[in-house]
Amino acid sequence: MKTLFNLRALIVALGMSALASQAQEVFKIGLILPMTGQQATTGKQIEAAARLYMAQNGDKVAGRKIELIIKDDGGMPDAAKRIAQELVVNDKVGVLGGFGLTPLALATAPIATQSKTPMVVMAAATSIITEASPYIVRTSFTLAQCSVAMGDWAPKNGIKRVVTLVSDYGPGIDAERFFKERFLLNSGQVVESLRVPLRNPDFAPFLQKVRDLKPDALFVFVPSGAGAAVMKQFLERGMDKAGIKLIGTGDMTDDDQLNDMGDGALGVVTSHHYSTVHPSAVNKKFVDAFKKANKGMRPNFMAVGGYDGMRVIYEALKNTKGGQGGGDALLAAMKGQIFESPRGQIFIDAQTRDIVQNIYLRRVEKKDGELYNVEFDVIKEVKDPGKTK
């Protein structure tokens, strides 16, 4: 009897020792981001936001020290996949995060599935991404969410004939499709649909064609970082003076680059899920802290995706007592999270693992000598339309 009691005591002691050992282990979060190349601004915004979240909330959760590992994929899918393998196998990360472009997220998805590692998509925005692995959770947005909103607004505001101009890859094709479907449903006419190469795009010949077609408006989607080039060439061709309005998703008037676009951007209307001047106390605190930590740099929609992504990871760790139960338990704790983000109330849909959020109509205005995307209308609790078809 005494021997049995001792054996039980030993098992309990070993179990407690294992839990204590786990509590002392470092929990690693691997962020795979484009820190160089065309999408470098995306990587820098997400890294800055992730580091800010850790600075504000500490580097320990449920007794486990958090280590952030940042890896540059240069915007190349093969590099993203290789880095993900190394992070899972060699660094033994508990969560993968980041993913600045759709092809990078899709390339990494099989690694997340095979290793049962939760993968938090903080930037990439094609509808199909969450279907690529049951371990993917998204804290960014989808182009379908934003494009449908613009497809409703434009025809109600005197825009009847439109040309669409999008980058030729997943998010661009989603933006074109969902804007077009909704615009046509509202009795609008899409005169032509143009697609520009993602790599080293030259917008000039496409914009000249748009000028010749003389639509009421040009609807644009380009990834974060490319909007300034479109704006510059749009103005150089005098398209605004020819009476062609510029509309699109908020990537085009990226908060990070908007001031550099000049007064020619005034009046441009976009639909998106975040603006630096979103009028809430939570956002004001976030923007002030972000600027203070990053030499006055404005946070953009990529930053808010990274910031909220870190919160989702931290809360999941708290709810699993430091990640007990592994990747499946962490994933379960990420689903269904509801909280107030700097962008407004958000919700991680437990069925789709995708984000449900408000979409705002914004107009570029000048305030205190600077350009901002000022919200003037909102569509609340928008699910990804790509998941309802």
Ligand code: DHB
Contents of the next structure:
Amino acid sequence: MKTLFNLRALIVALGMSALASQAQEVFKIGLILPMTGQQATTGKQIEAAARLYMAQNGDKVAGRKIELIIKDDGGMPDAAKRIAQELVVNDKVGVLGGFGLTPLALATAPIATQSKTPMVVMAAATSIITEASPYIVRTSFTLAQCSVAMGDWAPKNGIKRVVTLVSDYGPGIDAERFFKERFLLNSGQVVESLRVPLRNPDFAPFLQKVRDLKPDALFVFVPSGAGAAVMKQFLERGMDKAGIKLIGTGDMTDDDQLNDMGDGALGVVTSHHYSTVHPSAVNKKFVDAFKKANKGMRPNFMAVGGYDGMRVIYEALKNTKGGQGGGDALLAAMKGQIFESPRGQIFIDAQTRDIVQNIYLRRVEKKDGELYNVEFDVIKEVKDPGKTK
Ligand code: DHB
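Could the form predicted in complex with the ligand be given as well, to go with the form predicted alone?
Below is the entire complex, every chain and molecule, led by the chain shown above.
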């Protein structure tokens, strides 16, 4: 009897020390981001946002120290996948995050599934991504969410004939499809759908074609970082003067570049989930702190995806007492989170693991000498229209 009692005491003691050592053990978050190459601004914005979140909320959650590991994938899918494998196997990260482009997220999805590691997609925005692994949770947005909003707004505002111009890969094809479907329902006409290569695009020949077709408006999707080139060539060709309006998703009038685009950008209307000047106290606090920590840099929609992604991870850690129960428990605690983001109220749909959020219509305006996307209308609580199941 006595031995049995001692054995029990030993088991209890061992259990407690295991708990205690888990509490002291570092919890690692591995962010895989394009820090170099064409999408480097996405990496820069998300890194800055993740570091700000940690500076504001501490580097300890439920007694566990948090370590952020940031790795550069250079925008290459093979690199993203290899890095994810190393982070899971060698570094034993508890969560993967980042993913600046759709192909990077899709390449990594099988690693998340095999290792049962939650994967928080903070940037990539093709609808299909969340279906690539049951361990994916998204805090960015989808092009379908934004494009449907523009397909409703444009025809109500005198735009009947449109040419679409998108980057030729997942999010561009979603933008083209969901804009067109909704626009046609509203009696609009898409006279031509143009697709430009993702890597090193030359917009000139495409824009020449648009000029010849002379639509009421050109609808554009290009990824973060590419919008300034489109705007420059659009204006250089005098397309605005020829009476062609520029519309699109807010990726084109990206806050990261907008202020350098010049007054030619004034009046451009886009649909998106975040603007630096979203009028809320939560956003003002976020923008002020972000600028202060980053030499005046404006946070863009990528930064918000990263900031909210960190919050989803932190809350899941709190609710699992520091990640007890492993990847499955953390994933369960990520599903259904609801909170006020700098972009407004957001919700992680437990069923799809995708984000439900407001989509805003915004117009480029000048305020205190700077260009901003000023919100003038909102469609509330938009679920991704692009889910196949
Ligand atoms: C994606 C990348 C972007 O930079 C963006 O603005 C939207 C979507 C993507 O690859 O999914």
